[in-house]
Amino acid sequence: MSGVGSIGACLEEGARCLAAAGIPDARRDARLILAHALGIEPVTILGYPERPVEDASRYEGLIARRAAREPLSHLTGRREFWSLDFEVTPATLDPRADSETLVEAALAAIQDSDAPLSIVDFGTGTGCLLLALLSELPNAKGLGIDIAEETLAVARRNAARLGLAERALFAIGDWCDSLAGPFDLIVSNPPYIPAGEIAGLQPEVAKFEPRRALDGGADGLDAYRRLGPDIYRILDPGGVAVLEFGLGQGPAVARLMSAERLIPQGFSTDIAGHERCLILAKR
């Protein structure tokens, strides 16, 4: 790619390189990478293709990494979720649009959005679920739990950038251990990929996402077995819990929660029409 001299030429060559590597939406990714490398807005790439690029070396390096299937969010350090800008690092699961289904389901289950609700998010990662909810619930406060300090550092920075640090606390924890409650709203996107299936996932996930955020044990349900008893213990009697799960896992997760005296209230579907979240109340 060396020697290309304009924004337009860089974009074309980068898109060709990514397409040859089998990257879906190669031109889009090349545009976002070029904007990041040059420190300009993506719209400028489209509006001023004739602008000269004096040094394309950074862009070339990023294109090579993307061609090796490193996630775009790891290259730019950013991912949009719920129309909010989140920092992403290799220590965090990349927020995905499917998880916005959980936010929608939780908000729909709340009767009074102005109430001083207490929220806990297990396996908080970037903090995207908790912070998206706090952005919509002005009087709520939340606690994000994760097992890794390097992950929580990212979540704290996201809270500060979004102006939500005063209402969001993040702490190390092994799921619900040592947590008393009660909480009005419990949310979680736990690891749910069966361990034997991780190697067959897209390289962006299998090679670059933190395994602890993916590995759900032999059948993908280990985290739900851990969460079920404690969700019942710490959920306020009038509260609600919303859990994300993988493709086809809804009935099994509902059975596990029912066995812990939690009442399934129904499923929410993602943009592809797949059941993605289970809404729970307490007996």
The other form holds:
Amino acid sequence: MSGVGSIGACLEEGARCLAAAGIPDARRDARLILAHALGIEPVTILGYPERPVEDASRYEGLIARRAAREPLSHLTGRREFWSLDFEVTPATLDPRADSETLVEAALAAIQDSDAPLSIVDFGTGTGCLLLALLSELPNAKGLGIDIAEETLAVARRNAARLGLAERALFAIGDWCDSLAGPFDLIVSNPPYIPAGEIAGLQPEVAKFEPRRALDGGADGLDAYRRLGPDIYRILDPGGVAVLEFGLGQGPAVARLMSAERLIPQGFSTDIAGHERCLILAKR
Ligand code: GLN
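Target state, the form predicted in complex with glutamine; input state, the form predicted alone:
In what comes next, the whole complex appears, and the chain from above leads the way.
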């Protein structure tokens, strides 16, 4: 990058560089990266374009990584979900706005939000689903299960920073193995991408997100096959389970769960209008 001397010039150069690399939201990403690199708020970037930038080297390094399609969340280490601030690392899936649909659906399915509910989240990643739920359910306690210790460490830090550590326990596990329940609320956003489709996803996902968080086996439905019988076993008779799934997978997931005697209560639709999660109960 040449001629960077002011905030405005940095922003222009960075945005141009990212646009040339085919980044869809080049300007926005450049602004967020610049704010992160300078340790200032993104609004300051817009308000004070003439301010001098003494040393743009950190910014330039981050712009180069973003141009190589590394996700923004990996550069800043942060992602907002449910208006809460989450730490994100290469060991976790980047929380998606679409998954807020699951949180909404689960909250809507709960009759008494002051009840001392027990929640479990399978494949917790950053812990975003469980922690968003706990932030809305003041007397609930939750367990987040993940297969990788390095991922759980991130979830635990997120719980601590959000002041939810007393009500959130994170433990290593292979889905529901060795869990007895019963749980009032079961949630999961399991890996659901058909294995053969991962390489064709955008590079931010295919190259930088943990494969174990994406890969749903040959047809994308392996995790649901694993989860189905166990959800029936550990779900309280009056409880609900809410499962996220990929585009067009709703009917197949509902069929798999029905075969395990779980009763589909309906789908929830994301902001783009796609069926995004399935609500299940035992009766
Ligand atoms: N539960 C986490 C999320 O929704 C991680 C999901 C995953 O790794 N598949 O972001």
